[in-house]
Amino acid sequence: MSNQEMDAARAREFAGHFLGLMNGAAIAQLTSIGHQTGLLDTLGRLKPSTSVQIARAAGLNERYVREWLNGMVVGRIVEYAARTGRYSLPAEHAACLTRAAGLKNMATMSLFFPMLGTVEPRVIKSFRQGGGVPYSAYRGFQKLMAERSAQRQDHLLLSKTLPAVGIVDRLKRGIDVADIGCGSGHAINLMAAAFPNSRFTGYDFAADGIRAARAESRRLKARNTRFEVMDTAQLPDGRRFDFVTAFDAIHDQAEPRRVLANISRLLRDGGLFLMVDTAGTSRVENDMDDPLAIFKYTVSVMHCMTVSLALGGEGLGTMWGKEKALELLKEAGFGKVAVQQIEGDVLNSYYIARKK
C-alpha cells in the first residue's frame, strides 16, 4: 500500500470504477464469441426464442448457446423473459452488434482482444527486454483487418471519402493510383472497379495479403489493378503517381518519417496524398475524454507499437496523434495539410496532404 494517505471513499469509488472495466472486458470476449460464431447474426434475425432455437437455428450446441446466453444476458445485452424462456436481441442492441449494421457493427471491435491475447507472454517478454513482436506472430491479424476495413471502405470510400478529397473527377478522367500498406486491397480493388480509367497499385509487405487482393482482384475481373509483396520503406523513386493512398498503414511502419519520404517522392506534381489514421492528439492529457482512448492504446502496446518495435523502428504506436502526424508530413514536404473527420469514422482522421 501507497505511504500516502488513502481517501476511503475515493478508493470505494475506484473499486467501482475498475469492476465495471473487468466486467466490460468479460462482455467484449462473450461478444467475440458471438460474433465469430454467428450467434449475434442469428439473434438479430429472430424473434424471442429460447436457447434450443437459438442453437438449432446457429447450427450450435445448446449447453454452450445457453450459457453465453446467459452472460449476455447478466451484461444487458441480451434480454430474457423469465416466464417463457425466451432470448432476443432489441434492435437498438442489433444495430451496433450484427452484420447487418454494416459499418456501425461495433462487434468487430472485440475480436482484437483474444487475437492479441495470444501473444501477450512475447509483448510482456519485450516490456523485461526491449525489442518487439514481430508482424508474424499474429496469427488472424490480417483477416481481422480485411473484415474491419472492408466495413468502413464499403461504406464510405466511395461515398464519402473519395469526394471529401476532391479527386473523382480526376479518377473518372483516368489517373495513377497507390495505396501503400494496402493489406488485402479492397481499396484499390473497390476503386479500380469504380473508376476503370484510372491505373491502381498495391503495396504491402505481408504476402498473404497481396495473395488476397490479387484473389479479389482477380474474382473482379479487374485489368486495371497491380499488387506487389515490398516493404514501403523501400519504395523505388520517380514520380509515378498522381493519388496515393495510405490507410490505417503509417503508424505501424519501422520508419514512418522514410515512408512518407518516399510517397512525397512517388506523387507527381499537382498529386494529393490521402492519410487515413487513427483520431487522437500527441497528448494523453487531451486524449482523456476520447470514448475509444483506452481501446486505441491498448491495441497500440500489443500490436502497433510493438510491431514497429520489432523491426529496430520508432515505434510511433496508435495514439500518435495529430501533432506528430503534421509535424512528419510537414518534414516530408508536403506544406499543406487539411485534417478532416468522415461522417460514420468515428476512429480515424483523414489528413488531405499536397506536396510543397
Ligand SMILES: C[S@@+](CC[C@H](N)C(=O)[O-])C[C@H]1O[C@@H](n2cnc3c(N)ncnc32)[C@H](O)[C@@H]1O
Given for the second form:
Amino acid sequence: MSNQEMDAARAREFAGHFLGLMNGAAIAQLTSIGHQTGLLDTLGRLKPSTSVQIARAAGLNERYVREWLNGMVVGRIVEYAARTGRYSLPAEHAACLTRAAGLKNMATMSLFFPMLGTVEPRVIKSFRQGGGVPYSAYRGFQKLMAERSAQRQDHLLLSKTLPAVGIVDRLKRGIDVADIGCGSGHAINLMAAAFPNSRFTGYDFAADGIRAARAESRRLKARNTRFEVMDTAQLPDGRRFDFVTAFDAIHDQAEPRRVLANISRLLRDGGLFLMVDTAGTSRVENDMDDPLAIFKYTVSVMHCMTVSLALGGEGLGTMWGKEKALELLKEAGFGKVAVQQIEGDVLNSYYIARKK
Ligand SMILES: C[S@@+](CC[C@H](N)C(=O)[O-])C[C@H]1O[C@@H](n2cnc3c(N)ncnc32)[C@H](O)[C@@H]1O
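The form predicted in complex with the ligand is what I need now, so please give it after the form predicted alone.
Every chain and every other molecule in the complex is listed next, the one we just looked at coming first.
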C-alpha cells in the first residue's frame, strides 16, 4: 500500500495504541523493581511521604527511589502532591500491587519480563534456526514460579479448588496423591499438612525445584511427602495413585501426550486427574477478548512453547486452549472431563478428568 492510500486517522490511532503498549511494557519493569525492593509494600504502609522518607523506610538509595517514584507517578500508579513534595500509593492501587493484597497482588506478573529478557538472544536464535531454549537457561524460574503459585495455592487450593474437585472426603480418609511437574512443591506440602492420612508424591525434572520442595517439607516436619527428580514422560509403572494433579505443567511438556497417557495409566480405577492449565480457546480469533492474552502469548514465545521445542517437543504453547486440551485428555483415555473456572484465578481453567 503506498502512503497516499494510507488512512492517516487510522495510522494516528494505531500509533497511540502502540505507545500505550510500550508505556505498559515500561511500567512492568518499574513494577518488578518495586516488588523486589519492597518499595510498593513500603508505599502501601506509609502515609503520604517525601522521597527521603520513603527511601529511609525501605532502606534504599534516595536518588534511585526518587527516579522510580517519578516514573510511577507519570504511570498513574503513585500520586504526587507537588505542593508538599509527597508521594502516596492510593489504597485502591495498593489493593492489587502489594504483598498485603495476597492473591490479588498483580505486581508478581511483572517479574516474568526481566527473567524472560535474559534469554531473549537465545529465543531470537531459535526463531532463525528452530529448536528452543532449555529450562536450565532460565535462571530464577523456579523461584519466580514458586512465589506466583504460592499466591494462588495459599488462597485457593484447600478452600476452593479441592472442594470443587470433590476429593476432600477421600483425602481425609487417606489416598495416594501425585503432583506432576510439582516445581517447588508447595501444593503438595499444603495438601500433606492438611490431610495427614494421605500420602503425597511430587515429580519434577528440575533439581532446584525438588530441593526447595524437600526443604519446605522438612520445615513443616511432614511425614507423608516424597519428592522425586523425574522426567514425567518416563514415569515408571510401579506406583498407583487415586488423585493426580498438574498445576500449569502440561502445556510446556515436550511430550504432553505421553505424560497424559502415563497419568491415565498410573491412576487407580475411580481415580481423578485435576489439570489446572492456562485458559485459552485454541483459536487466536477467539482469544481477542481475553484481557490477559497478550501476556500469555508473550510468556508462551519466551518460555512455554520454547522449552518444549528445546527438547524436540510438541511446543503446544501457553495458549493451546480448551479445545486442544480436551482432545489430548480424550486421547489419553479420559472419557469424562468437567471444565470449571475457580473464582479468584483468572489465568487458568480447571479440568477435572476421570477415566472412562
Ligand atoms: C510452569 S512450571 C509449574 C510448576 C508448579 N506446578 C507450579 O504451579 O508452580 C512447570 C513445571 O513442569 C516441570 N516439567 C516440565 N516438563 C517436565 C518433565 N518432562 N518432567 C518433569 N517435570 C517437567 C518444570 O520443571 C516446571 O517445574
